[in-house]
Every structure is written in C-alpha cells, then in structure tokens.
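Presented as structure tokens, the chain that follows is alone, the form predicted alone.
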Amino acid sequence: MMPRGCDMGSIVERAEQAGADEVEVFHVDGKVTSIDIKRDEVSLAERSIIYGMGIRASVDGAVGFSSTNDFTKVEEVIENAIRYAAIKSQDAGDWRGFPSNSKYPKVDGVFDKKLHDIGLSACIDLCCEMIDGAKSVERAMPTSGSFACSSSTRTICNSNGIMVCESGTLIEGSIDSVARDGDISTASEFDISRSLDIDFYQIGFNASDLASRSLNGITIESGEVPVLFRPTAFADIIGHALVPSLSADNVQKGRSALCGRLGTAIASEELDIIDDGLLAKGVGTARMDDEGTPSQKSSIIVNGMLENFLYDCYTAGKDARKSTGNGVRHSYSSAPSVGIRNMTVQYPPTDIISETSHGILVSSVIGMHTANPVSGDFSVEARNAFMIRDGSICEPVKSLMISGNVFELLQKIDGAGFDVRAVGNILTPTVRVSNQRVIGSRG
C-alpha cells in the first residue's frame, strides 16, 4: 500500500495542477529472494524489497519521466517529470496520449500464492536440490549458480481514467557444471516459471549430464551443413539478432533491416512468430502492458510473411495506430520502451533428430551479444554441440564457430521438433537450418 496522502489519484491531480497535460503514475510493491551458489555451496542468500513509483507527464506533446522510492519527495518527482517534458521539444507532435480507460482480459497462471508465501529456508532447500542434482553425475561437479524468486504488484493510474492493478510471481534457477576425464567440458542449465513447479534437482542433473556427455569432443572441417539449434541456442539468436528489428522504434529510426518490408516474405513459408501477452503462465503474461494498454496476441510473421511490428504508445502514435501492448519497463525507475511479451516460434513439428541423416546439434551459443542488431549478422561459439548421423545423436564436437545472418537463417529453416521450451519470454522448439556455415578447428 502507498503511504497515506500519496494515493495515485491525488498524485495525478497534483501533477495536472502543476501544469501537466496528461499524467501517468506507475507503482510497484514487491519482494525478491536472491541466492548465489559457489561450487557446491550456497554462498549468499538475501531478501530485498521492491518499492517505488515512476511518473510520466506530457506537456505540449512531449513526455518527461522521473521516479523515486521515497514518497516524501512526490512533489519533487512531479516537478522533475514536468521539467524534463518541457525540454524534450524533439518529441512534440509525435505523442498521441496515454491509454484510455479500457476493459482488460483475463489471464491465467501469473500468480502462485505458494510462491508468494515461500520462506528463505525453503528457497535455500531448492538450491541444495539443484546442487545435489549436479553432483549426482559421475565426473561432474557444479561450479556456480543462482536462484531468484519474486512476488510483486504493479499498479498503473493515469489522467485518462486508467486504474489497473495486477500481482505476479516468478521463480528461476540456473547452475553451471564442469566435467573432467582427461578432457574438461562445461555446461549450464536453467528453468523459470510463474509458479512453484520447477524440478530443481533435474536442473542440476541436466547441467552435469550435458557437461559429461560433451567430454572428449572431435574436431570437424569447416563448411555448410544442416544445424539443429536447441531452444536455448535458437532463442539466444533471435533474441539478439531478430527482435531488435521488430521494434517499431528501431524501424521508425531506420535502425532495422526490416524497414519497408511489411507484407513481404522474410522467412520459411511454414514459419510463424507470434507475440502473446495473454499466454497462460507465460513469463511476459499480464492483463496489461506497463503502460496500461490491454494485452493482446499479435501475429508478427505468418507463413513466412512479415505482418506486424511491435508498438508501445509512443511509437504507435508516430504511425497513427494503436499500441500492440508492448510497452515494457525494466523497473519502476525506467520509462517504458518497446519489448516482447511472450514471443513464440511455430513450425510444423516432427521427430526432427531422427529425420536428420547428417548434421550438427547445438545446445547453446556464446557471443550473441556481439550480433549486429541492425543487419542481423552474427558470429558465435557453439557450446555442447554433437554430430548427428543417421538420425542419432553421436560424438560431441569441440571448437566450433557458427556465423551467418539471422534473416538468411529464417529463410533456411526446414524443420522443427516437438520440444517447445520457454527460454525467458521466448518460446521455441529445436529448429533445423539447412546449409548453415560452421567453422571447425581445421580447414
């Protein structure tokens, strides 16, 4: 609850009286448990409070933002938001206003009372399960890991009649393992959920098992071969190389390779990509986005054709259209920007591994943060890769680099598996790409 005298409606009124044309108040009240793992022990466990608000004010078509976690400084925050709006003359004429009073859809699986009520000792026990799972694999041991769970309520109030509140929970765990047997190999695993339904022992086991299976890898020649990207690898690729080009903000600023490509084919004709803010139990699911726009399901790529970009209120105003519900904040102390909710990759599934006569299976990649977000070019190291021969997973592969362009990659997708997995707020199966350039340690 907000301190007496600081209710959100009165803050909106006070900001209007101070000279704002429109006002938005975004408030968050929550708690977070964070735990670090070093080797096979819990090294740090702490609980913290998330509590604060951000205020946006529009003045003559420009928008200013300020935030605080000290509610005795509300007047100062209001003044700062209005002052920042007054000096942002470059925005004048583009702003079309905050969302108006709306009906909000029902969503499922975003709040778990058991997770909301979980104690610190129970969280530590879950970390110990993850450590035990990692230690259960011969020749492997955990090296580091992390755990976090949160429960928070966000409330949005604006001068156009929006007053909406929603609570949500989230839990996640990850661990890194190393295996030794003459050779050394590493691997990692994680899981994330809105409810207390994660098997933490399995997270640890999977990390160590993958590290163990990756020992004593072979080297291969450079060339073009079919590559199967596991969900963790493919999500990393599209998250860094494709998603930026789908943001209306980047399109409007000419920082997207997809400028002018709406209605054209950019991917395999059987590929669909959807962004769904209503997905049951999704990491990015909520009744509304972080501006108060009702959440929706947006088709981005349909049968390989680019159908839509992602919009928040500001970018939607510039194109004289409605927001797609993709206004996302990192915290109460940041203004919203365009972001994905639950981006889902869809392709007709088959038993993709057994149908591959020859290729390489890649579990994860390192270095996607260096991808060019405008052109979509990338060069990464493949981690925990394996040869596929006659429909079976065979020897591990070491020292493998993969380079390419995400838009060319999308056009060369020719298969997908049944193993759809949520990697953060990207959901994807294993995806097969024909004739992908790989660089081995020889040739």
Given for the second form:
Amino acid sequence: MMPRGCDMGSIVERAEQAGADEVEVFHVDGKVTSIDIKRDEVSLAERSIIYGMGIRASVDGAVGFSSTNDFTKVEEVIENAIRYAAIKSQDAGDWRGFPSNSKYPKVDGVFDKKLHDIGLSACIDLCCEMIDGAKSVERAMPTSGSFACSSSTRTICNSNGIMVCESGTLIEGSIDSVARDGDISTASEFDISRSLDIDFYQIGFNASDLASRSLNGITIESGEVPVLFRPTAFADIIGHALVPSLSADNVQKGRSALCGRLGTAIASEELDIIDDGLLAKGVGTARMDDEGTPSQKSSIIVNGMLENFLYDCYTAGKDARKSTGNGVRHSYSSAPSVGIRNMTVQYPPTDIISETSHGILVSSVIGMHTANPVSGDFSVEARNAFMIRDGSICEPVKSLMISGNVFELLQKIDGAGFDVRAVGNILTPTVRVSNQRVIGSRG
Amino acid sequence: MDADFHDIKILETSNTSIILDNGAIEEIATSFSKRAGVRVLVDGSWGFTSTDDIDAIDDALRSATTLAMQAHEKAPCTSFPIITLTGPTNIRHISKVKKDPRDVPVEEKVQLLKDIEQQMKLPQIVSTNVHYSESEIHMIYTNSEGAECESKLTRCGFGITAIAKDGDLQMGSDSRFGVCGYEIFNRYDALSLANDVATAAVQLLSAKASPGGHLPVILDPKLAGVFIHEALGHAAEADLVLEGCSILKGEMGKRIASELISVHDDPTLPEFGYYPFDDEGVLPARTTIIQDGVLNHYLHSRETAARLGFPKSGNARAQGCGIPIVRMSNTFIEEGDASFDEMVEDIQYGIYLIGSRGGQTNPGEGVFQFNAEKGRLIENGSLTTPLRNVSLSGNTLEILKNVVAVGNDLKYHSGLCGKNGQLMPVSDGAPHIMISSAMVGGSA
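Got the form predicted alone; any chance of the form predicted in complex with the partner chain too?
All chains and molecules follow, beginning with the one already shown.
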C-alpha cells in the first residue's frame, strides 16, 4: 500500500542523492473519533484526520530530524535533516545505523476491523452507557468524561531496505464522578483496549461507586503503615518514578539511580518486571517499534535482580548491543526516544486484602508527575483511600499524603493481588508495601 | 435543521527545537504543519472536525455539521443561545519581533547553548541539559457571524537543567519563554541563570529533609504563582463550575480568601500567556477573579458565558486545531505591601518554600499538592537550614484564608498548562506570600 501523499522510496533516494549516508522515512495515516462528555450530556463529537511524516538522515555518524504534513515542503525537510545531522556530527559520531534485514514477529489483537469501521452513532451509544453507569449510583453524578477510538497505519521505510507497515486500533473511555451528601468526594475511572470489548457501563458505575464510597472520610495520624496500591496508583508510581531510570538513555547520561546496578538486587525477591512489545492485545503491542526494530519481550527485573535496561537504536549502538525494540515516537513530528511498550509487574498473587490485618488501600494518587525522575523520590496526595482492618475494606480516609522513594518501595513489596489490570501500557496487580510513610492531617 | 453557529480555524506552524545534552547536541529538529479545525453548533451540541488537508474545508464543514446533528439526535444537550460578539470582529495582529529566530543560523544557536552549558560545569555537576525552541504560528479565524481574525505569533525560549551528585542525585532547573523572538536572550541573562541552576543543584546535595506537619510558611513568587494557577485558577474555569467540579460553585460574591488577596487573569499582558484574540474570535480583557478576598468572576468561553448568563468571554483557547476550552492566560496575585524580610521576621518556626517541581489539584474537592524545588527552615525570624524535596498540600480555600501577608515583589514565570490533553502557554505571577498555617510534607 502506498501511504497517502508521498512515495517513501523516492524520498529515501532523493535524500541519499542530497548527501545522506542513511535515510529513514516514518509515515502515519490515521483517523480519530472522540467525544466529550459534560455532566451527563454528550457535548462534543469530533473527528480528526492525521497524516504526516518524519525524516531522519544520518551524516558522519550523526542523525538529523525534520517533519511535515505539507508535502510541498518535502525538499526543505530533507535538507533540514541532512544539515542538522552534519552540525551534530561535529560533536559526536556515535550513531551506529538504522535497523536492517529484519524479520518481524506476528502479533495478535492489535487491529479490530469492527473498531476501524465504527460509526459515530455507535460511539455515542457507548458514551451513553458510560453515563448511565455513572448515574446508577445513589448520591453520585458524572461531571465530565471522554471517549476516543482511533485507527492508524504506521509505515517505516529506510535506506537499509526496511519497508514495514502495521495498522492498529485503540478505544478508550474515561469518566469523572462526584458524590455529595453534605460531604463531597470525587473519583475517576477509565478503560482502554485494542478492540471493541470494553464494558462502558461498568466504567461509569465504578467511578461513581468509588466516589460514593469515599464520602465522609476519616482523618488519620502520620506514621509508617502497610499500604496497598491499587493498579492505577501503582502504575502511576512506576511510570513516573521507576521507568525513567530504566531507560538506557538516562543510564548512559548518568541520570538514573540504577547506573551500575545491573545484576544486583533492586527489588523484593519475588518481583519480576517485564517489558513485552508482543503481548497479545497490549496497548503498546506491534510487530515493530517506531524505528523498525522487531518487537521483543525483555526481562527487566527478575527475582528482584536488575537484568536489563530499555534500548532504542541510538542507545544500543553506544553500548554495542542490539535495540530492545523500545524506540517510541509520540507522533510523526517527533524523533524516536526510549519508551516502554507493555511493562508488566509480576508478583505471586494472593487474596491480598483479606490477608492484610491493618493497612491503607490507595486507589490512585495525584501529583506523581512531580516525582524526581532521577532519585525516585516522590510525595503525592492519595486519592480514594480506605482503611483495611482484619482483612476487610473499612472507612474512607481523607487528606492523606504519601511520600517515599520508589527504590525503597520496591524492596518493601511483600504481596500482590490477582487483579492484574492494564493501566494504559503498564500492567500490574494491587501491590502491598510493608511499611510506607503516610502523612495524615491529624498531625 | 440548521447550524446555529460555526467557526473555522486554519493554522500554519513551523517549529524548531535544539537539545544540548551534557554539552553535545542531542537533537535539532524542525517541523512544519498545516491544519484546519471546523466547529459547528446545532441546538446545544457541538460537532468538530480537524484535518491535515486545509484544502478540504468544505468537506470538514459538512462533516462537522453531520457530527453535531448526529450527536444532537442521539443524545440531545441542553441548548443555549450563543452570545454574539460585542467587540470588534476583525482583529489582525502580526507580532513584531526584534530579532526573527529564523534569521539566526542554527550553528549560532548551537554555540550559544554550548556557552550556556559551560556555565554549569561545577565540580559536583554530573549531567546537564539545555533546550531551546522557537515557533511561529500563523492563524486565520473566521466564523458564521462574519468575524475575520488573523495573527502571527512568535514564541521563543530556553530551559536549563543541572544534576549534581554526591551519593544521591539532586536536580536544579529553570526556564524562560516568551511571546517574542531571539531577543529573549537579551531580556534574560541565560549564562548567569545557568550558573544559578547548577549552584542550586549542588546546594541541594547538602540540604536536609524537611520537617512535616502544619506550619507557618512563606511561598516564593514562583511557587505562589503555581499555587494560584493550579489551586484557584482552575477552580475559576467556568466549564469546571458547570460540571459541578469546582469548589467555587455557588461562591460568587462571597469572601473566599484573605482580604489581602486579589487575583486577575489578563491575556493582554506581554507575558507567555498573551493572545490578541481567543480561539473563538473574542477580544480578550483582564478578568478579576478575586477582589480583596471576594470571588468576583469566573473565566469563560462563549458557551460557558451563555450557560451561566454572563455577558462576556475571552478565555477560550485551543492547542493547535484542538477544540477550544476555558483556559487561563497570565494569572497573577496582585502585589501587596509587605517586604520579604518582614515576613521572615514574623515567623518563629516555619518553612520558606522556593520554586516548583509542579503540582496537581483537585478543583472539585479543593485539595492540592505541590512540590517545591527546595526550601529553607525559618527559626526565630531568620532563614536557616537549607531543605530539599519540600511539599505543600492542603485545602485551597483554607490556605487562601490563611494568607497573612502579600509581598511587594510580583514576578511572572512562564509555563505550559495541561487540561483535557491540551498544553497551552501560560504565565503565573505572584509576589512572596505568607501563610499562617499549611501542611508541609517531606519526602525523606
């Protein structure tokens, strides 16, 4: 299939003639349908068409990048990429080349024809189900929500002979609810999938149910207690405080607390963390990453030991090894950098809540983006937290801060539930941390 | 059924960014894009189409109309009368820059960033990052009321990060962005800023963990600005008020803060949140959110103004060709008359919180959490021990009522504000403010 608006092969040839040692063209063609919800009404239906390309050229061991969706500017974009590569090569010629001669694995569950063909009317129906779910809980109402489904095709062509293309679909819904009975409490819930298999009513119900159950919380004293992080909370912590330290780019630049820690114990003995670009139906699943490296499954932490970092082509070249298929782009207008595909947290599961005699259950946290990505220190507000006593979830807790360090937290994990959930591209169960500093508002 | 209103926005942008990492070029990239967004209102329901094909506006208009009609038929919204424009409908603003960044050779920019980086080479600094970006956005806005607006805005700026190591790692960072050209480097001394950032990172290595609990605090202008933006500004956005997701709902005309506090949002100030017309073609003006402690105005789009029966809007903004929503611009706490030294002298035991690593707020519950970049202990009226990773959290309205002094040293800081997945350039302004009691948490 020829991508809309450009002949990628001829762009590669033109850039080579213009002086590039190597060339890569990344092209995206996609459509998105999205719907906004305000209170219990569909307030906006939106469709967008996105296509464009990014060109990377290498000159003397350095790479330059430029992009456009205006195909009359292709010559200028080629020129920019080559010029920038030449300027950069004066600093360092440590680029080892684009992928070549790759064989691509087969992946399952990334494209759903029904989702590709879905009409607006069916999308609105799904939103209404989500709203109905949120309205089904006494004392609670939805405040806002969103829905999006997309279908897009990525094509990568490079001067080493790679020409690979893949189509994928994605659907997601989220809703915020507020509950009132004198006191006021909010909660949000979401779900995301590669195919049309989400229960939208349940998303709405869960948000309102959580908001309602969080009403009239107690305040507690500060101290160190066992804390159980629900998947949404734990994924947020891992994503902001641990993931940056696993990037080979940060390791090579001395910006990771895990520099020099390969082969050493960094987490509780029973904890495994895997990044899997091949996971069936995963949000981050594809045959190839965004620079054409075949996707793979990489063990990052095994039995608490740090086994591997995440690499794209550039960082792999610097360490004279192969990319782990973690070259990720935000859009055609950005160059690839190291990113996770589907990061999976694994720990022997038990009936974790009923095994906890005393602790706090935290559904989500706010402020995790303020974590220190280098040291792993964080200080966040816990949202929709509950006391756990004698194995049962008891009264809600208001105004609770949690502060700590992700690397200390990893060592203190002593349990996990069966409730593994994909929070975007991080999959995790509820995780228990044996003693965690919490700051209550009762002094 | 006919459309009640439509508008069309066409954007052409070019963007260049340079990243210098540990003194070496990490990235130089230029992107060009053209995009159109078309919005149609049918009886309270919006349809929106955005496309990379700006030659197909008629198709996009048809598609948006169909979307609005289908949305209306399937799940009708409460209708509202869109308020008509009262100001001028033809606004043309071509920003004048002293030095067009595109006229400066890339090689020269790279050299300047390298000079900036050199200023960070202190013994304990193990890693540095300097980034630069310039963009030019050409926007043409038209609507079914006959408005025709055009603007060309240039934005330019830089950010600096230094990491110091001595056992553990500490970070310092700062940035300066503006609606201006390459003269940003004349306006600010990037070299000394780089040195300050590196020095701050090194000093944090020996800083102590902060004590926790309810204490008197002083917020520096940067953190006070982040606080007023995040905790109060978002709650004043009328779309959140309408959603029932703001603690300011039902508080209009009531005293919600110390009478020392007045807060304004002003898109006309020449700061990073400046715009000549909003993304609905409205000529913007200053909005006073709080006057002497009393809630005075919310921030509005044309829809929220109509729904709440308010006569004017001017705060609808969109990232690129996204859908316009209610956003802040340049939001600031009006200057008071206290000096910083007087504030410190008034505190027996408390904390001075400096800078911001960002924060988050829940405008519906009125709770917030921010992490300061660093802090100083205040003992017996003097600044003492340097502190690290200090955080501030609590209830927005309680904090606003607990303000006991407002400084005479207003400063603006540029930033990007995220809402509904759209990032907008804004600036936050504040002087030093003193709060009699706030919850401070350390992360040690």
